[in-house]
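There is one chain below, alone, in structure tokens, taken in the form predicted alone.
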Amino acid sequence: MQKALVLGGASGLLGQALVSVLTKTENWQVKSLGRSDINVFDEKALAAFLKEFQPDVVFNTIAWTQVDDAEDHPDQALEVNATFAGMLARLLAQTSCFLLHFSTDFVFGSHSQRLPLTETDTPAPESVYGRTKLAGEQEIFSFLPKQAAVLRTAWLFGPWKKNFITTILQLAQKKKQLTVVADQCGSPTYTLDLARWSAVVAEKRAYGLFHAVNAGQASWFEFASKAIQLAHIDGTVLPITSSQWPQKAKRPPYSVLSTTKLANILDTSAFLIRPWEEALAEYIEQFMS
């Protein structure tokens, strides 16, 4: 039995849906930490943890996620995507340990490719946000080359916190109209989909960088009339382009991730890349009913 540690998974959308998954696994034993428990961020009191608990493979969920809130504290952003995770992986260079960490799509900028990006194409973030979060990548792989793997992912929706899915299904039983973005395009992501797909990386020891996203690909008014539709509310959606609905940092138009790489990984298991509207129906069914 291999030994998990899952920063950020007491509280985290995605942290939470690791623990889950792998508590249900006879792979692995597994404990949760996070800022309630101890400073992360102090490298002593890390250090010392990691050496009393000694485990074998660490995922690491803690980002500074607020994609607005970052243009406003770029330092703090930077000090929890980068400098936090380029701590970590120093930390477990001294170890055998193995560390799997999250990265976004939003590493990438605009572009006139129109088709789903791999994990050579050239990285551009156009937000504190994604330049950030390249940044905590960079950190990482300077220090374990060929011990940890870099999953970028996108869109996240799935159980036990608030996300993109539970806000347009309140305002869709509040609303009978509701105006949402189609001019942006990436990938829904289902977060038990992407704890398993990490569980298999981390298994097979499988280094590097990866995008792990559902198959398929919508916009923001795509994937919000789905849901509306499979939930079964008498609701309409209506498009609007980013122009009218302004916000602070600048969204990729077009961010959509080739998983060929990941499903190379996944051949031999049972936990394949799936459609997002396949996902997204389990998740509404499972969770939102």
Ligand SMILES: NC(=O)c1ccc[n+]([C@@H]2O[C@H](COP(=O)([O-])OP(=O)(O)OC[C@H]3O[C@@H](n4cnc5c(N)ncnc54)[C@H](OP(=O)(O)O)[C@@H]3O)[C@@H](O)[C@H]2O)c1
Second form
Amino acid sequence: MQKALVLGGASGLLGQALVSVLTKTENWQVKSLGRSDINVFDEKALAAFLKEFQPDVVFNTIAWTQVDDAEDHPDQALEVNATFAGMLARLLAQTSCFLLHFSTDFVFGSHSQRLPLTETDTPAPESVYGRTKLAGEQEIFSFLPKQAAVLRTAWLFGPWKKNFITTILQLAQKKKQLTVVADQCGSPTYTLDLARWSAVVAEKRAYGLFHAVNAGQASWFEFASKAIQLAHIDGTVLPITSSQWPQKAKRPPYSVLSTTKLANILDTSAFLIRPWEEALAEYIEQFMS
Ligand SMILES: NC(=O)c1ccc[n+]([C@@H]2O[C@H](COP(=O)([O-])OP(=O)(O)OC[C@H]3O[C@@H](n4cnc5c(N)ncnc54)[C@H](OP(=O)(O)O)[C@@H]3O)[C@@H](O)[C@H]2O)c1
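Show the other one: the form predicted together with the named molecule, since we just had the form predicted alone.
Below is the whole assembly, all chains and molecules, this chain first.
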């Protein structure tokens, strides 16, 4: 049995999914660590904890994820998304522990490409969140070039925490008509699927950068419309443009991710990369009805 430490496992959207998936298998002994346990930025305290628990794999989901807020708090976002990631990687470099870290499609910016982006495409973030997450990736690989995997994911939905789908379904129950942005295209991803892929990557110690999202693509408008249809809510969704829904942080207009590299790692495992619609149907049926 391997020891897994899930940073953010008690309260995060992805962290809770990881804890749920890992504890259901016999391969892992799981511990989560978060704000209420120690100040994770206290290097000495974190080092002492790691020395005592001796994890085989650390899954780091701790991040500043409030994308618009990050524009007003760039230093704090950098501290969580890059400085902390670097400190963790530096501590783990003195051990044989593998690090699995998560990044984002928002490392990409406005480009003319309309083909799914691969791990070798050049990132060009246009938001504080995207820039700090990219800096986090670089920190990690500078200390752990062959002892870490960074999974870039996107548009997460799943149980146990508020997310885009819970917000949309709540709104749709209150209002007959919703407007949702239709000119941003990305890769909706189910946290429980991502957690299962993460476990395989960790078990195989597959190091490097991977794009990890469900198959297919959608605009926010299509994502919301599908959720409302699957939840059998009688509401109308109307498409609008990003300029009709101004947000502080600039989002990439097209950030669909190619998962060919991850699919090769998952090849012999039980977990394939299914279409986001199938995963969304399962989520709504199991957790929202
Ligand atoms: N959500 C998405 O759509 C999305 C898309 C692309 C990539 N990602 C990436 O996926 C990963 C997981 O995202 P998520 O949506 O699961 O994030 P989340 O729900 O916001 O969870 C973030 C976790 O980090 C913890 N955290 C933040 N600041 C902390 C601090 N100063 N000290 C201790 N803990 C702190 C939070 O703890 P508290 O609950 O105590 O604040 C929470 O457990 C992140 O790396 C994110 O960048 C997410």
